[in-house]
Amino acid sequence: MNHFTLRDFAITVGSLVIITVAIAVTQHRTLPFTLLAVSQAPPVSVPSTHVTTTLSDVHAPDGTRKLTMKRVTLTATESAYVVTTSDISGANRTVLYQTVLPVSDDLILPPNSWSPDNKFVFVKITSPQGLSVQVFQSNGEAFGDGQPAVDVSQIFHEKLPDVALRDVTGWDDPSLLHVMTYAADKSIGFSYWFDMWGRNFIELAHR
């Protein structure tokens, strides 16, 4: 009668531990990763070889678009970011913003980056030096002053200067994203409405 040794049983563990690695190396292997060229961003440049990749999406709410940001570890200190919006399906993809940003930065897609219309869609991007709030037109298409993006965080510092920016937390209207503040004190200020098509912040009632 053949008896199972303490020997065998490391054996076999250490066979498992291999095919299991070996199997997990296979799956994560990404194939290089290929910038789409658009009139308004230049592209990025990206080398073949990278360490990380991660998708994140957001959709519409009708449902029948999403938004996409993908990030690709390039160094120990940056990370390059590609935004698009595209059908469900991945189908009519068109980039509408594309950077490198350091390690200590970082680009995210709120769970409400789609306004009621999906006309809009906005992105944050946090860092040491604060928040930056960029909004942009699903289709691509630059707005009428010919930029591709409308700089909520700058046009904030340079019409409220003695309060600070808190968050951008969404929609409430097609045309209006809620801003939050902080007072000269850093208590808790007043919101706002920021108006896409007026360019200005309405003071909200509450805070």
The other form holds:
Amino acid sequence: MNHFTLRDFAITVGSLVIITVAIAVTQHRTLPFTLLAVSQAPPVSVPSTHVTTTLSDVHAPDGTRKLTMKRVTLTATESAYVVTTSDISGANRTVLYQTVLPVSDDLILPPNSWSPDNKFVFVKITSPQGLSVQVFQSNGEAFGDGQPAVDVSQIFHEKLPDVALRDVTGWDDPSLLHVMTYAADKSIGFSYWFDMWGRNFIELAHR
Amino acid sequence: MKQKKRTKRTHIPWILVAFLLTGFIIVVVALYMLLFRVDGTAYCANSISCVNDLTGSFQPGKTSTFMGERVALPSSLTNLQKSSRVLGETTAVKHIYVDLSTQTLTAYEGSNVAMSFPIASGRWHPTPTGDFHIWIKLRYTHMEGGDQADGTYYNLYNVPYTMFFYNDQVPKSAGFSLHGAYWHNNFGHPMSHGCVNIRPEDAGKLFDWADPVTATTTTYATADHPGTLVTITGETPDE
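Next block, the form predicted together with the partner chain, ref. the form predicted on its own:
Okay, now the whole complex, with that chain kicking things off.
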């Protein structure tokens, strides 16, 4: 007859503790909205044994430039993203944004990323916490306040606390982002313009 | 002495004359409105410019305005080249389909898809549905319309790759067209005053592909070289 010894008990408990700690560590993550300035963030190192996947290119409307995103699988639970702009040929590449996201999150290049004058691009990050929308200057330069990007979603939550961000679809003009919302009762809400210069939201008239 | 026979004159009361005249004017006005109205609303897509600029020529030095902002023509659109296509290059039947529900355009050559891409149809005025033919292709044109009062006014020079279309219900004078749009980038969503807006990169490809083959800055469809059929269906999403 086998007896469960004190040694067996210690091994079992120890294993459970290790597994629990490992799960806790992998589940802990920073907010997906945290940005690393290009100048501050260390380059994301890509082990050569990992698969590099170019996920998407989005052309500027006039076809002269493109926005490119590369995703590198780091582990089973995390991927690194690098977003760049370049000429349509791939020359004159500029890194706009680098980040590491858990698999529950996704970085998307919308089809209407580019402002019609090619001055700005926006990306979307989806996560269980919601939608994050970041606007960059396509030349990689910081904005006047020294920030590398404008966090449209953060400003939205500050200025329109009674509605929820549904989507940002594109540029209604060179500096106006088209923003769609949910009302407080979860029905489709009004659409807004986000004014890049004034950093404010303008409610749109319905058709 | 014979008395001169007086011819009897029929006197029409003035009130009857006025009534008949008024009725005639009403009928004429109603016929005019019937011929030129589109879906019971304004009859010209670009309410100010309509189809006034058919030169197809580039206008240098002009400043465009869209919703209160100046808009610059991208440098890549300042020198559009003539098409390299020739007559008789292909015999497959060409057909353009615009689906307002999905905001997409698909161009067919026979049964093959030649190209497909998102568009932006009417937000401030509905894009008409039905079967149409392209009647003129313009390398550049001027479009002006909207309303200053509600902030929708626009005055856009050098609109690239314009193809006006028409049918029996939507006359040429109504000025609906497929054209490139360089002042916004929200394709896949309704944006226009009735026209079908297309990304300039896509509009250029469609312009070169569609009939009639473009010979100069302005090309009219003829009986020998008819314009490509355009079918517009669906319902614009309420966004």
